[in-house]
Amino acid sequence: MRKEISPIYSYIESVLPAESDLKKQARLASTELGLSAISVSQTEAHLIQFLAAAVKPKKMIEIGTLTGLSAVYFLELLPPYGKLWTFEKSPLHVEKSKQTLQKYILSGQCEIVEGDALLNLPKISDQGPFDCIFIDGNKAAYYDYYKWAEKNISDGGMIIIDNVFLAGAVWGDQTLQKFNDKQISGMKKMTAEIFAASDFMSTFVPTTEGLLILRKK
């Protein structure tokens, strides 16, 4: 959860092109749910889109749909025959994201997979490998999401993991959003394994929330 709007982000977003009406619709939906603080910022969304574009994705996975904002950024990258599978557990969030992503769902470019991602990800493994996987879901399950992604990413593909700082909890900060021991230890375990993996190139992007970027060699 973002503690405050960074002056750096405010400056960046004053320079970036305005978001489309569809993206604004997704932001409004998250505000109506009282979840604007966990919705990806324009600065972060623009960065994530830029990174994903580097692999020219055709098949993409997103874990954590919320109201469909980051999905729109990803779908803008896909060719007409490409596809994004986006996973969301909350029925209310699914309802909101269907409104945002309707045209992409109708065209076959997007599929919202409702339910627990840990149970549903193995069901689409046969559709892979996938060119880009974005992890932004249940923080306690990040390690398990990563292990699935590691096995299902294409050669040269990219895994993007958001919120890896846990608002500073990984280095001991106390925040308004409380993280439990499982979330913190799982995040640290995942991060250590990522930087020990010889088949990936990995780096941090020190955004407010913390991004981890992995590219398979």
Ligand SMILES: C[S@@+](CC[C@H](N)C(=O)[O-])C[C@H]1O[C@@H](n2cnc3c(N)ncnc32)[C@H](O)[C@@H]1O
The other form holds:
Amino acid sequence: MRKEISPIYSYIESVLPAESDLKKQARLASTELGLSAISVSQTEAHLIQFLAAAVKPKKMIEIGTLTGLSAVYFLELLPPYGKLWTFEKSPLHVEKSKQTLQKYILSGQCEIVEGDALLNLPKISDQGPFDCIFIDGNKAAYYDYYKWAEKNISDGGMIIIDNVFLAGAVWGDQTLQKFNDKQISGMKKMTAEIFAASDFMSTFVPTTEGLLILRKK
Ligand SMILES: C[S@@+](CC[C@H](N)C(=O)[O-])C[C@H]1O[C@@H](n2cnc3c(N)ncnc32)[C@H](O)[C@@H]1O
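Alternative state: the form predicted in complex with the named molecule, after the form predicted on its own:
Full assembly next; the chain just shown is listed first.
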């Protein structure tokens, strides 16, 4: 998610190769919905793809599809027999992402799971464990997403969690965007548990929104 474009991101994006037509299509769809600010930025998407590539993923999970932009970055990493399950609650966002992800849905590499991710994640647990899990959905549910992810990640697998700074709300800055007590306390509880977990190696990446990266030992 991106609230304002930092000069650092502008510089990085002037150097990175241009996004493919498919990624541009997904970005345009989020702009048309008035939601371009919550699509992953090119800078962050490039970083997330680079990190995920390190685990050579075959089975991946994404929570929060929007228009399928970050999904395309992940799908580029998968072998032909690999699969990404991407979870999205909004029927409108599902419709838009189906347009972006059509070729991957037809090839069997992508399944959009419509509905509340928290209700639907347990229904696919038997397809796991998963090599990479990206959490970018409902901020109030992050703690519960993490509890599912820690049980369903493969040994050596990676969990990537976006927006963990809640635009500064975790350290008390509520000027950029308002978050409620449940969102803030859940994020803090999740972060504390992550750094106390002995079966994960974890670190922050201090992007504008804050990324947490966990690798299962
Ligand atoms: C930040 S956007 C995801 C952006 C996307 N990962 C990207 O960068 O291209 C968050 C998405 O999560 C979806 N969402 C919100 N609550 C959800 C829930 N309970 N279950 C599944 N998806 C949810 C929203 O509708 C929205 O499309």
